[in-house]
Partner chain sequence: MDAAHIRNFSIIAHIDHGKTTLSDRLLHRTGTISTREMEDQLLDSMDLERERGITIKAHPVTMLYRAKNGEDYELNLIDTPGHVDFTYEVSRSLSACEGALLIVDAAQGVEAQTVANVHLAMKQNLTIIPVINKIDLPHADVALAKQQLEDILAIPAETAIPASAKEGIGIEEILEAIVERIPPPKPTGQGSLQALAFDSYFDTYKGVVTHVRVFNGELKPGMNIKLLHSGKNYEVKEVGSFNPKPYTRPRLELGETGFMTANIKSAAEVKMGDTITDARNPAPQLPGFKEIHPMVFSGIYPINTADYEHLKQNMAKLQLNDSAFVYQAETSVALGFGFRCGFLGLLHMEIVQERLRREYGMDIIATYPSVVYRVTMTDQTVKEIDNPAFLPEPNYIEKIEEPMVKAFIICPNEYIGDMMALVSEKRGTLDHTETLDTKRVMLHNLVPLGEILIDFHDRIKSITRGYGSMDYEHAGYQASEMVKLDMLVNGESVDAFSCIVHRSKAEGRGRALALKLKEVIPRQQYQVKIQAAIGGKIIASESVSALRKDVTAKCYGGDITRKRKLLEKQKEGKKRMKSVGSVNIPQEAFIEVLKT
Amino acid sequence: MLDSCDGRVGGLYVHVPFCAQKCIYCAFYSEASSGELIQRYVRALIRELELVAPALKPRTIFFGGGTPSLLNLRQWSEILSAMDRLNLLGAEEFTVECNPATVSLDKARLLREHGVNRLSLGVQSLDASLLDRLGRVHTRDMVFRSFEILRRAGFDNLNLDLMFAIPGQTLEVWRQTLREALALGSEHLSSYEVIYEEDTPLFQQLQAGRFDRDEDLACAMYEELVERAASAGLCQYEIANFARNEKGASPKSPHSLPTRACRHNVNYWRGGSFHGLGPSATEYIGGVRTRNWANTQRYCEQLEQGKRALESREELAPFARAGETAAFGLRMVAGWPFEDFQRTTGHDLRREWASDMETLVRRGWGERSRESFRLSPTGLRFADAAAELFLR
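Sought structure, where only the one chain appears, the form predicted on its own:
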């Protein structure tokens, strides 16, 4: 849990909704926009930071998108200077997502100078035809060039994002991507199976019969991912996330995280509180979930009037909140230590979800010990279906 002893929230997520162009698989709120709207967004974001700053003491910060690295040097300087003025810098982990097409040495150095210490590079594939298929604006050469630039700028904690089960992707193409990506030696790897979200061009192509889903191939690709990541010295700590241990670091317990795990995301999976700023961003504090308008124009208008741009508010009952926390936490390889779950939620997993855990054990999807419950390797592959049992 990230909250400070004085009750201030320790997690901060900032959504940057702009992209050079929209990828065909993306269901996140993002748009290709003009410089004028981006500048208006920057001013509105700074106003939102001012509104929440008294309740914030960030231990982890994550700028996601969209494409945060699309912001220019002046815009980044405005945001970071405002954060400095509001005493919001100095987080233990400060991540910014980057597209390889929008990385420069000057921008990387500016981020580093202001305490950004972790960058996530949206690679997705190293196959030229698949990058084109997905609508990515970067080339494979840009990935290697950007990685070298970020190292030169002093970043020693880099994540690579990859995708598998892309239409047209063969197992051999996936193996080659993994070989090349792992050879870069990043400290973290995130790799996600393609999801077909409604209202995306990729989903429409699937519905139109332009390609078929191959579940067996997707499973084979996932197994290849887990095996090759382990061989490269990356520890799997969540379904799609793998991280290194720093030299000399050894696990303190079976539930310990690798030292390069993304602490910001772990806070999500462990039911922690966080502020969410920017268009469409979700915030979760004290069992109350709010969401900002998924409309940049509306977002800016609300902040220009001096108020948060909240579209919705949902307060979860304690038991429903505990079930949701259980479901999210089971995404992690360590699962839930029973004492940790009870301390986090006030509920006992052994008593109130006993039959659900037994169902998963019988199915071969769950493993229970005296101290904890976790999903088996097979259960992790089908974690969404397993998690549904815990939701109330």
Given for the second form:
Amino acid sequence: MLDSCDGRVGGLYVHVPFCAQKCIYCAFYSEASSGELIQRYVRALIRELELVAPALKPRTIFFGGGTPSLLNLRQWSEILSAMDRLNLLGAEEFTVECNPATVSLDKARLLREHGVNRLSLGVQSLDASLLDRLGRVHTRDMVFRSFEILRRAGFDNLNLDLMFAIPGQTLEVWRQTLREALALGSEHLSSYEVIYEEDTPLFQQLQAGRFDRDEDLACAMYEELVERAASAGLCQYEIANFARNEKGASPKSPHSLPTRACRHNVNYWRGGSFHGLGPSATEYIGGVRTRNWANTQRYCEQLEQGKRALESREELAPFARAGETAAFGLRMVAGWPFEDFQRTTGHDLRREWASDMETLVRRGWGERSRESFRLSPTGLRFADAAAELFLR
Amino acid sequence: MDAAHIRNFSIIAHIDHGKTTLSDRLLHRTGTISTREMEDQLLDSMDLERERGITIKAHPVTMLYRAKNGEDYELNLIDTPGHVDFTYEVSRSLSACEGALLIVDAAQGVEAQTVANVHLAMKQNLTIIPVINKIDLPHADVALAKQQLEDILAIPAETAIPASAKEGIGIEEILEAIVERIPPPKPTGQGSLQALAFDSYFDTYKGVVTHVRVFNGELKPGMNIKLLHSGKNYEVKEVGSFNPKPYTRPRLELGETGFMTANIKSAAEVKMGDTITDARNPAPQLPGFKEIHPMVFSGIYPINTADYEHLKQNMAKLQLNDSAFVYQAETSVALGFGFRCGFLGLLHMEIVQERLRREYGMDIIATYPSVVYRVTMTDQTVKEIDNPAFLPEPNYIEKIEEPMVKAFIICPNEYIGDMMALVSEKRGTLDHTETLDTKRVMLHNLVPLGEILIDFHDRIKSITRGYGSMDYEHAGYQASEMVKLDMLVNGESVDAFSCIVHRSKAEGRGRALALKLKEVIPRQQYQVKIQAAIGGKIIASESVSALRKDVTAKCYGGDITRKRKLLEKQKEGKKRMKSVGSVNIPQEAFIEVLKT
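Output the structure of the form predicted together with the partner chain; the preceding block shows the form predicted on its own.
Full complex below, order starting with the chain above.
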């Protein structure tokens, strides 16, 4: 996996917990930005980077949020210089999430100069009224403009985030968004159904009966997505992820990933280790999952005292951990090559999960070959039910 | 105490008309309890009553009272359960008395339940002392209440004592009336002991504690006694009375009331209304004994099948204190191992289920209640059927009879039309109407018991905005066109959903059940067909369309723990679902169907 050969962790996630405005569906930890707190956060983050640097040799880095692009030029420059000093730059894949409203050419160039080679634009929708409905701070036009800026800054690996089954979204509106988004020609597309997370305004609206969920419509939208993405040359490699497969680099086997797949995320689904920094970030190292405090103030206080800001720790028994790894790995179209699974978990799918694979094959949800097990296209739609079976 | 100075009485009252408050006043006035105890008790009992809407039955209490004539009397207050389900128990308690206080709320007037219980008391020739309570209330109408006493119950208005138990008004008069008007106990003229067992409870150390009233002779420790109906002999260990705490006495004599212990292991051994007599020289039995039969049956199953043994133990414990509750093991295809339980009525059923849930912490599911149908087979044998699963095939049945009740409904005049519509909806017939006063009428109806099981009382309350009341007494069996309604899920009959219904209602109920099941059965990966059938004939059909996906949402490193926990919970939930032909039916479906 992404663990470097020298035993150091190869994945780094950094959470930037600030947003200009909270979207109504979002349950990630973030807060309205105040200049002073951001500055304090930047210092604390650098402190945290220093703490983990000795055990880290990132091959993939992902700055997510929140809105990482909300940090200004000087703050980015401080963080990136610190990473340089700590010898954390030079990752093969370095992604930063951007809100189309906060992209500037200067910032894009600064990121590019420090080795950021992949940007992810949180578009969500290209319908003006839905953007408004979701509480997004950006407009349609900003999406097109920022996409162009990023290209101009030299980024040749861009992702767009799109959401479907948004209350009020018709199939026609979704088609139009898809059409326009795919026309931009990004290398990667992340597209997923709205999630109703508790403690979000959207969830409360659902509870209050302001709208109904339409499962059939959501399913039609998903089908539309899979179909259109494929014809636009983006292949699905995970339930909600699609990527371009560059010419010349034709895959060796039908199970291998498209060249532009997000390797940072692939590491999550493959049960790999990664450091997670910043408030609320999750980290998974050697089978132990920890989570930082989801409170920027508290996070900063801890780091100012020179300590990691860990809120919780979870260590599953090895078999349960293997079950979890099996379950989440099946979200990928490639499923689990048996050898890879055994190397990652020390357990053999063919032995311990034989009857579960059998059940899924019988249902038409699973496909088993000599080397691997994966979900069929129908099975992918029922990945939760499949995952449930594999948990131990 | 010599019999001439003993008075045994009970109190008849509608819920909330002030029975508890008056009892406490009497206990206080006679010095049986202190002021502080009275306040404590008031609070307790009122909470309980409010919560359950019924009077929790209390021990008989013995009070000592010095009357105005200067003589000391032993007054025994014998409590009666306040609900129609317990009619027989009420009648047994009443038969331990020579008189009864009838409380009528000055603001509410006579209610249906009061009428039923007064009739019971009159049948036993009890002296009735009417008390018009709550005269201190601003909207009290004493004259109207007196009028109702005469009109509805044929009790002379001038015998009524105006009172306010809350304010302590009329208490003295009531105590004097008990002494003066209620006759003292008279010996039965038999040669040996006759005592009535009218209630019991279980004590971990002493076994069954039986409430007794001595009608003849005396009961004392060391005696060998016989319970005439159960035929069993015991040696009396202790006798005593309550004040209101139990205290032992050397003996209970003619006319006295109290308790007896005799190392009796189970409440089932002491039948309500049994006669206790001298084992060596038995006297004849006292009149009025009846075997009590459960009227309403329902299956009770543990939600978690592993709790079966635990449930069994708890049912046994419950039965120790409640001999009217019967159960036996049964199995259901859909629900697994459980028990078929018999109850005196719907309230009794609710109390038992509630106690299992609350006091014993059991997670249970109860099936649709059923009454006992009398089925005459073509070969002329008669079967009693309380579980739809055992109803024979129609071609072997000559006729089915269902239990009927006489239902008395009291309601304000403006709701007569609505009440008649309700009664006819419930397949009842109005026998006659009685005018109670200028505002209210009493409707006498004949209604199938099975029809009033579920929501009859609630409907009356809601139609009349709470002003209507209802009571019933059993009225035998009547032939009826009953059919078995089966619910099929993907072609398989789910026994827990089956019921016996009248033919005229089968289709409506089938349709309602199918619709409800469609709502509560979650979509599965394939279509689920729901059908209602009578015999082989499908009368209603619905389907739950197949689920086309269960996930298309994103999931990254930070989401895994929460997502896994969610999936684990779902997996756990599915274990608790009952799988009928590969269709997972959640427990809620069974509960929802009961409400349909």
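Positions refer to the first chain, counted from 1. Just so it is clear, the model here is predicted, and its values are computed rather than measured. Here, rigid core means the biggest group of C-alpha atoms that superpose within 1.5 Å across both forms.
After superposing the rigid core, the C-alpha of Arg363 moves by 2 Å or more between the two forms.
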